[in-house]
Structure formats: C-alpha cells, structure tokens
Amino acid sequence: MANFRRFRPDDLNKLSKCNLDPLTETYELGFYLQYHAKWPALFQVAEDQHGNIIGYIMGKLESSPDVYQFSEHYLPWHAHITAVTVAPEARRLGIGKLLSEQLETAADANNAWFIDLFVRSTNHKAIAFYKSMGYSVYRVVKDYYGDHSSDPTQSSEDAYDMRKPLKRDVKKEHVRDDGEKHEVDPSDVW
C-alpha cells in the first residue's frame, strides 16, 4: 500500500531507490527544489508504509514564449512531465499510473490543452505504458539525449515527444496519429 503526497525538500535524501534506474534522469538538487517552489501541486511522491519514497512525478505548466506564437513548433498552455519513476520493487502495482493521473487532474484544473513528456525511443516498456494511458507520439526529437542507454557505440539517442489531450482539447488539435513520421531537431523544442 502506498501513500501519495506532495514532495517536501527533506525527500531529496530518499529518492535514490528510484533514481538508480539507468533510464531515470537524475538532476542537481537545485532542480528538484525549483520544481517544488514553482509547481508544488505537480511534484508528488509515493511512499511505502516505512516512509521510503518508492515513486515520484515532477511536472510543470508552461507555454512557448509569445514571440514564437506563429511558429510551427509553438506550444500553447500545457503540462509537461519532467520525470516519473517508480522503484524497481514497487513496479507493476499501478503507482506510476496513479501519479500520472494526479498530474492530469492538476493540469485539467489549470486549463491545460495537453500533457507532454519525452521518452527515449528505445524505452519500449515506458512507451507501452504511456500508450496504455492514452498518450501518442507527437513527434520524434532527433538526437535529444546526449548519451545512448543501450548502445555505448552511439553518441546520442532520439526522444519521442508523447502527448495526451486534456479536457480543453475537445477537437484533439494538439495530438496526431502519425507522430513517428514528424522529425524535429532539439533546437525546435522549447
């Protein structure tokens, strides 16, 4: 049984169980605190009965700067999942899904058009997980990751920009069915 709550700064020393996964991005301490300060409702943790952090999600609300409003890459008001991870011993229990649903609820409450996230194109388990929750690939960001998770001979790895429409996007204007065919450079992503 997991308890879900907002992240607190003293949780920083408890994230290592989750961050040991090679597919989980680990950030500088200040980055976590910035999310806590700016988007506290979008930074949630799951803890076990002993108070160990066994999962967390970090999200934010944003849009592209107005100067890019007429660019094909402009992003309207939306939520972004920066990180979601679950400790290996707590996987397949629905924790990642519950964390994601909490963020979706907060994003809907803030009138966001959609939720997006980036995932390594080789992370097939995560891609299947997101697709099962209604996400689809919107575009491929070429060479987004500066390292490759499974092939040391490669210097970079593509990312899928995956999206899920929210209540505001009734006409599904901000998702597409053929996202794997739409490639962009990292400089096109804000």
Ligand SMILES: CC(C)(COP(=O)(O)OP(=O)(O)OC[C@H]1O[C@@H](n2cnc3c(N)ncnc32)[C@H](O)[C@@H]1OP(=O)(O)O)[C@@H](O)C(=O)NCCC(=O)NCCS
Contents of the next structure:
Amino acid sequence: MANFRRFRPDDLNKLSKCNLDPLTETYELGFYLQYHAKWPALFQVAEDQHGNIIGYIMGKLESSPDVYQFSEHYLPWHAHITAVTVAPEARRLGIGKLLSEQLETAADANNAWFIDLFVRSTNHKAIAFYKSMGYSVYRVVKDYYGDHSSDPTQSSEDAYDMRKPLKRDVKKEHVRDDGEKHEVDPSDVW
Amino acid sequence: MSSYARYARPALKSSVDVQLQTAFSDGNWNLVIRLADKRFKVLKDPYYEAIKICAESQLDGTADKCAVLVAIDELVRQKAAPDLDTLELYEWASADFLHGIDYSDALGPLRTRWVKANPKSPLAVQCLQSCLEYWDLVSAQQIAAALDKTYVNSGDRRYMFWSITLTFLLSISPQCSEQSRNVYCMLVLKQLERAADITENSAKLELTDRGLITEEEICLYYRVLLTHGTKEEFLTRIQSSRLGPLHQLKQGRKLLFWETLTALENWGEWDRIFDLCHQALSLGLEDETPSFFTCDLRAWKAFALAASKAKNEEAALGEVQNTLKKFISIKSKANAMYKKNISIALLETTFRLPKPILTPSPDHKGLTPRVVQISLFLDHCFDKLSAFDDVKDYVAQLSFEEAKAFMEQVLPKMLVDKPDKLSQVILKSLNCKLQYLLTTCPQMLSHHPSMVEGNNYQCRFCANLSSLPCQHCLKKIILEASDTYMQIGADKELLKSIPRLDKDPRLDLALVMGTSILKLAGLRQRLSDVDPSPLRNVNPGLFLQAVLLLDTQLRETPSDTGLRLLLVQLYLLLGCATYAHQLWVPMDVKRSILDALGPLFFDRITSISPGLIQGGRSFLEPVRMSYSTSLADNCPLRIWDAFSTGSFSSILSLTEYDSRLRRSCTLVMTLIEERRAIRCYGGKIDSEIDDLPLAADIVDSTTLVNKTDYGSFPNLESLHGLPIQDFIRLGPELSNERAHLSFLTEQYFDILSYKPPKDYRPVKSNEVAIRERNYILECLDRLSNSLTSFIHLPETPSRLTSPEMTYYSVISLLSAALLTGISTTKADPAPKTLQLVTSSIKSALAGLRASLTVSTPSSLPMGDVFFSLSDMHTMSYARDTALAIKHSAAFVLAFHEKEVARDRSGKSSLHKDVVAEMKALEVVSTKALGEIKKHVQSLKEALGEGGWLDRMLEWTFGDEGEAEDEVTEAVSDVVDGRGGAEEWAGKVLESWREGVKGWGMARWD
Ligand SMILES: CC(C)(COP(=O)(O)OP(=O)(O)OC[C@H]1O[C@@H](n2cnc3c(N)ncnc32)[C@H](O)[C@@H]1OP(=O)(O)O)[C@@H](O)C(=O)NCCC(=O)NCCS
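Given the form predicted on its own, state the structure of the form predicted in complex with the named molecule.
The next block holds the full complex; its first chain is the one shown before.
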C-alpha cells in the first residue's frame, strides 16, 4: 500500500490526502522547497499505489545561531521535526513512526545530540504518538501558537517542546523528566 | 519581473565619505547626485560617476532610468574587467527593468569577466549567486568552471560539482546555443565518468578526492548518464559494487534504487528489474535482525511483474513466492505498514500467476487461488479504512465465475464468521461497495442480441437485459445500502461504537447510494465531443436525490473531504456556485496546493457564476498571488539553498518543477477567469495579457501542463471505466489546448481594445495610420493562424465542452474575418471569402442560441427550468460569442469610420462588402444578446415566483401523495423524507437565485 522515498517537488500536486485534513498546515511553496533544497534526505514521503502522498516528514539539522552561544536556551547541533503528518485513512499503520525513525537514523548519522519538535499542547494524539517513540516534554513554550486549535474563545495555545536523545547523548544530558514544569516564552525559542 | 525592493541597496565602498554615505542610505537621491558629481570632478574616480548614475535611476524620468543601462552597455564594450562595487551598484539600480535575457547579455558577462580576473576572491561566489538569481546559466557555468580550475588542487570539491551541475543544466537548457550543446554534453559526461572511475578504483576515498562520494553526487552522475550517456553505460555502472543502487541501499539510501528502477522500467529491461528487486528485497534478510527497509509495495510489484515476463515464468514467480515466504515467516516483527505491503505483495503475485495454475477443482468453480487470496486479505483487514482500495483493482480483474464465487460464497461466509454487530455493518458496507465496483466491470455482462435498443447485453449476475452499468443491480445496491444505513441509525449500541471506528460505515453507504443514483440518473461519461451539458440528458429527479442524499451525509460527517469535493463538483454542475463555494471554503485550499486543487473549484467558474468573483470579491486573488510569489524571480525558488548545501539532485528537481510551474494550466486558468469576470461586469482590464509577468513565458509552442489532483475523490469505479471526477465535471479538465485557446482569445480581445498610448502624439498622422493598420493586421494574421492551428488539433474537440468549441471556433473565424475586412479597401476587389466566414459565424451563433431552452415562467415545465438553471455554461458562451461578434464588427466599423474621416480621398476606407457584412453581424449579435438577456430575465422572474420549495421537493421526490418508487423510498428513508429535505432545497434555490442575480448584473452591450 505504500512506498517510502524522498520528497520531490512534484509531490506538491499530490498532497491533498494529507493537506486537506484540518490538522495539517499548508505552507508557501518556498517553505517546502527550502527543506528539499537544504536537507533533501530529511524530507521523506510515503505514497500510495496511485502516487498520492499519504504521509510526510520534514526535518532539518541545525544548532542555535552563534550569538546565542552563551544563552541558557542555546541549542547544540540537533535535528528538528518541522512537520509530520499522515493522511487520516493511513493512520495507525506505523507510517508516522517509520518516517520519524528514518529521520532519527539520519540525525544519528550526522552526529546530532537529539531530535526536537513543537506540538500543540492539546494535540493529544500527536503527543501520544511522540511519547510512544521515546520523546518527552523538555519545556513548555507559553502562547507559542497565535490561535487555539479547539477553543475559538482563546487567542493562543501553548506548545510542548518535545525531545528524544540520540546516540551521541550517552549521558542523557539533553532531556529531563520534569520538562512540563519548565516554562519559557516564545522569544526564548527560535 | 524582479522588483528591486527585494534587492537590498548595496553598501557604498568604505572609502566614500560619510556625507555621501548618509545621503545614499537615506535615499536622498538629489543630494547623492550632487555630491557624487562633485566627488567625481575632484577625485576623478569613475566609481562616483556610477553612484551618480544609480541615484539618477531612482528618479522618475525615463531618460534618467536609461542612463544606467547605457553605462552597463559601456562597460560591456570596454572588454576590461569591471570594478565589482560598480557592478553591484548597477545591478541594483537596473533590477527593476532587467529581465533574464538582458542580464545574460550584459551583467552576467561582466560578472564572469570579473571572476576570471579575480578567481581567488571570496566575492567570486557572490557573482555566481547573482548570475543564478537571474538564471543566466551561460555566465554561471563559466564562473563555476573558472572557480573549479582555480581550486582544483585545494581539496574543496564544491566548485567541481557546481561546475558539473551547471554544465549539465546548461546542456539541457534553451539558453545553450546549438553549436555548443554537444560540447557541454560531452564535457559533463566526461567529468563525471572520471569522478566515477576515481571512486571505483581508489582503495579508500578521502573527502577531498575528486571522486563521487555523497549520495547527491552519485545521483547527479546517474541523472547525467541517463540524459547524455548510453543505455549500455548505465547498465554497466549500476552493477558497480561501489556506485550501484545496491551499495547505496546497504547504506540506507533509496533514491538511486528508485531512479534505477524507473529507468529500467522505461526500457522494459525485465530481467534486470527482476534481479535488482530480488537482490534489494533479499538485503533485508541478510542480517540477523531482518530489515523491512526495502519492502515497499513498488519493489514487490516490480518484482512480481518482472517475474511474470521472464522466459521461465513459473520459476521466476516461484522465486518471488520464495522471497515472500521468507518475509511472511518473520512478518510478526514488521511494522503494520510493511505487514500490509507483504500481504498485498502476496495478492499481486497470485494475480501474476499463469492461468493454468489458477484453475480450481471442478467442484469449487470460481474459488480460484485469486479469490482465496482476496478473501484471506480481507479476513484480517476488512475493517480498515483502506480495505476496499487495497483489493479493488484485484476484484475488478476477476472473471465472472470468480466474482460470483467471491460475492456469493466468500463474503457471506465472512458475515457468518464475524457475527458481532459492528463487523456485520462494516462487512455489509464493504459488500455494497464491491457490488458497485462489479457493475463497472464489462466482464459481468454477456452479449445478448436484443430488440431493446441500447440493451445488447445481459447482466450475468441478475440475468436482466442491460447495458453497463446494470440498472437492476444498481437499484439492488441502493436498497441494500439504504437498509444497512437505516439499521445503523436505529441501533443505539452501534451508534455508540461508531466513533471508535476508522470511519463511519454510513459514509461509505451514502457514497455507494449517491454514485449509484447518479448513474441511474443517466450521468455517465461523455459519449461524444458534441455532447450538450452533462445534465441535459439526466433524470433531474434522480440527480437531485443523489445530491440531497450526499449533502445530508456531509452534515453528518463534515470532515470527510472526499465527500465534500464530490459535492462541490455536483453543485457546480447544478449551477449552484455560491453553495459550492460555501462547501469549498472550509477545506482551506491555499498556497502551495492551489496549483493542484484550485481547478476543482475555479475552472470555468465565470461560465457558471461570474458574480461569485466579481469586483471586491476576488476569490482568485490568492491564487494569482501564490504564483506571483513563487515565480517572482527568474530562477527556480530556493535554488541557491540547494547549491550552497550541495544538494545536486534537488537542483535538478527544483529546476524541472519551476519550468513546469511556469507552464501551469492552472496559472493560465487563473489569469483567464479573472479577466473574464472583469469583462463580464464592464470593469477595466489593467494590462494586456502578454504584458503580465506571469504570462511572459507563454508562446504557442509552450506545452501547458495540467496537474490537477483528484487523489482525494472517493472512487468506487474500476479501471475499466472513467474515474468519478470525469463524469461529474462540467466538461473536460484543463488542457494544453484549452489553455492556449483561451489565452489566444484574450490576446484577440486585447487587439480589439487596443489604443495607442495617450502621451503619444504623432506628427505625421497618415504614416501613423498606416503603421497602425499594419500592426493590427500583423497581430490578426498571427492570431488567426494560431487559433486555427489549435482549433484543428486532433485532440481539441475532446478537450472542450461543445459551447466552448463553438466559441473558440467563432473567435478563430472572427480573427480571419477581421484580417480580410481590414485589409480590403474600397480599391480592392470584393473579398470573396468574407461572406463564407461570416455566414459560418452566424450559423455558429444561431446553433448556440438554439440550444438554450427557452423557459416560460407561467408554465414552468420542470425540465426547461431545471436544465436552464443547471446550464448557465451554455448561456454564458452564447453571450460571450454574441459579444465577441458584436465587438469585432464594431471594431471594423470604427476602423472604417476613422479611415473615412482621415483620408478624404476615400481610398483607404474599407470595401463596401466588408462594411455591409459587419453591419449584418452587428445586427445579428445585438438581436441574439437581447434574446439571451431575456432568457436570464425570465429565469430570474421564474425564480421570483412563489411555491418554489414545494416545487423543488416535487422535482426531487415526485408529486406528493403519489406512490414513490423503491429508490425514492430508500433515499427518503435516509434523508428523513420531504421534511428533512426542506432546508437543503432552500439552499439550492437560494444559490440558483444568487447565480441568476449575478448574471442579471452582467453587461449585455
Ligand atoms: C500524529 C500522526 C503523525 C501519527 O501518525 P501515524 O502514522 O498514525 O502513527 P503510527 O501509526 O506510526 O503510530 C505509532 C504509535 O504512536 C501512538 N499513536 C499514534 N496515533 C495515536 C493516537 N491517535 N492515539 C494514541 N496513540 C497514538 C501509538 O502508540 C502508535 O503505536 P500503535 O498503533 O502500535 O499503538 C498522525 O496522527 C497525524 O498525521 N496527525 C495529524 C497531524 C499532526 O498532528 N501532526 C503532528 C504535528 S506536531
């Protein structure tokens, strides 16, 4: 039912199964192409037998800009999951997990310390998904999202910054057990 | 195309004094001019003159702006290496009026010259970047080659691959001259072969070696090999233990494997595909811990297909089965996705087995291994969302005997085996879908010479005389689906457990019912190119029932996009554009997916309801803006990112994608629909279509590409027929032919509204008049030729609705008529062909007019009003055709009047036959317009009358009190009867009224 391969720009014409789902954001063309241009191996898709994209993951490898070197929020060399989504009809088949594992392998190969991501604190399914793969909350970014996904009366929503340590982090220095208690402002993350 | 706002103002040299620096950074141009001039006079440094010229270019006058171009030209001529700071200034100052072409004639070569003189400067890369931004591949290639030469021994391989990539890009680009193309092809191939040999022959490769090391480099090599090398070279190289796809797979990289597979498939190299897939799949079994990394469905399918084409088919398929068995034995360790791939691979292989192996024992007729495999597959995943999709193509391949065994033995047995309520309803819904699927398979019918016209077949399931699809079977499916639907609704326990399911089974049931009813209503694929509107031959009552039923379901399951998309199409077909829009909006189709999904709503929208995108409500604006943003630069978006990170395969894919996006049918559609809407309401069109930056690359020879994405449509049809979107669309989808015809038509209208620029006051009016006439004739000549050739392409009739075909034919004829008309003066012999052309125009218009049903509000026969409301498209093109004729005639007559006034000798006025013909066209078109307007008026009046709600319900369900047929009864059950349908009927009516109101405000003169 599915093939895993690298994203290619033509896939943008086959995104409807994923992107018409309200939980999946659609970005400007340049955003997708930037990932394809800079980190082509970290932008992977799953396609069905008709060539429709039924899942994708966009990731990157980076560290905080040098100017933040001495900030307590400085992030060393790590991988980041910018987006991961699976079409509703293809969920719970392990596609999301496979895509994430591929990114982990690439991040390990690039000697990254950890993988991180932001997720809406009310996106319970996604949080369960990440936890099942060994991610944990590292900190809470207050009012990170400028809207609320389920409650229209609220004008913002917190994000969980979740992390999974990689092979390089032998001593598990980059994760913590009580991450939910560490609150930061959006201006502290970048 | 570029806007200089995007280009940061360059910093002046640090040696420049503060006063001038400040004036420059403040944009105080007059002061900059004065200061720079002064400095130049004192210091004699030409840099200050350049500053002055650039400051002047920021002023408004045309001459000031041109100075910078003159200065650039001067530099080019000097042949010396220019000063880089001066170049930067000039590039910034001219960015606003510099297009790619000019750049490669001037600034690109200047940058190249500079790099060649300063190859070691760190600024050289900046020059490369600049040339890439303007997509000047000739200069970029030269710069990259110069850099590579400079750093050849430095161990920095970046330049080497930049040079190779750019040589390749140039070799496949229209920018490359034909003489040098061969040289570049050879060059790039040789460079890469050398690198490949280094990799093959070195014991150990260092990161500084000039071999192929990274995945990107290796893939670049194969791409070049595929384009410029021979097949033999490719086939040899893929065997390489270091550079072959298998070696890459072992390192966890799949890209080359996929690309190799594609190449081999294109060549039909089945034996090699067999070997490659065999080795690739076996890789996973080599280690102690198995890996499913290569267990993609595509690999399995290619493996099985290649086996079925092998000389010793049986042995080869046996090998596939062997490999599969090994994976099946360790399946429990696999991720659910791979488990499923393996199960489907098993199905695939079974369907590839030769017929004799498949014959069942005589007492189990029909229960072949194929049927058994499908049943095994369904046994464990019947309740998954994708179960139907997974087996659909296999079921559709079954013979009638197999299908019968499957439907009459396998499925009933599953029902017995899974007695819990939930499984029962899921299975029943699956059963309905499969039954429907089989109605689309021709092997379920047998030939039967019959007296009843059209029914020359007999359905082998129900034995009724039939055509495809069997109407009796469809009815049976509707009734069954409705039964199950009602059963679910009445069972509290079931209702409670539905949220835990992947999908509400009622959604599928409603879809089966809806599509079955659409087919019963007569909505089928287009039978001929001259078919009238798709709804013209349908049964309106049944059609409305289907729409009502699906609409009711959408209210239950609003997040189902497949159903939503289906309804959007159906409402557009019905002429309810505003309601379709309401359903469209929540899907939030925006930005990068507009190119693929925009057409699902916007295509032909102005022929249905121009009011929707009239004036301030420009729903098309975001679509246009998304193109303006993505295509603002000459170069592919993000190309420098790919260069700077060494993503060579991405460079190639970004370039291909960019070229495709510039030739998008959706892009053309957007420009056309916007202009049509503006014209419809008499608004002002700002610029000629040719002058739009987004249309800059479109010429007759451009192949415009349609990439509409139908992936989310529910599709119950088999591959034997068309997918659902093809018979619920208003007409054929976007196409190169239609896009060109519509584009040329806009160019034609631009000629009709051509006015010489206002500030242009000619001295010699006679000369100018002659030149103007020649210009018009030239344009008309070109257009007329282009239109004729597109109209006569063999595919064209199948790409257009019949009103469109008439319309574009008329435009083509009009351009010919105008060409003859304007070139025939009083002094010339009578234009013989003109009358022939005009009479064709008149009869085309008459034909279109006649196809509009005239409705009389007082009698309100259902058919007439329904068909008129749902066929605004024909009305719209009748109106457009009449208007085009009228404006064309007026154009010729005005031209004639002007000549009469100008040239008192009367020699240059038009021939009297021309004048007479044009006057006749004016009369005919004015009359037609009046009638069409009246048609709209009467529709409006009809809709304004009372009693519509009842009428709608009557149309849908039949007269109240009369006995309903079975299908109507089934629908009525699901939608909760007439009462439940009232709200829906109100919405449809409202939308019709809004649409007609919009037409009422259109311009009719
Ligand atoms: C989150 C998402 C990507 C998961 O993808 P998926 O392919 O369905 O996930 P997988 O099948 O790989 O799940 C792996 C494991 O994650 C957990 N998990 C996944 N979805 C879950 C859910 N809805 N509830 C609870 N746990 C869940 C389970 O432990 C699961 O293993 P299991 O199925 O064996 O129990 C998918 O639900 C999605 O696309 N959601 C919408 C977009 C989104 O929210 N993205 C994340 C933004 S940060």
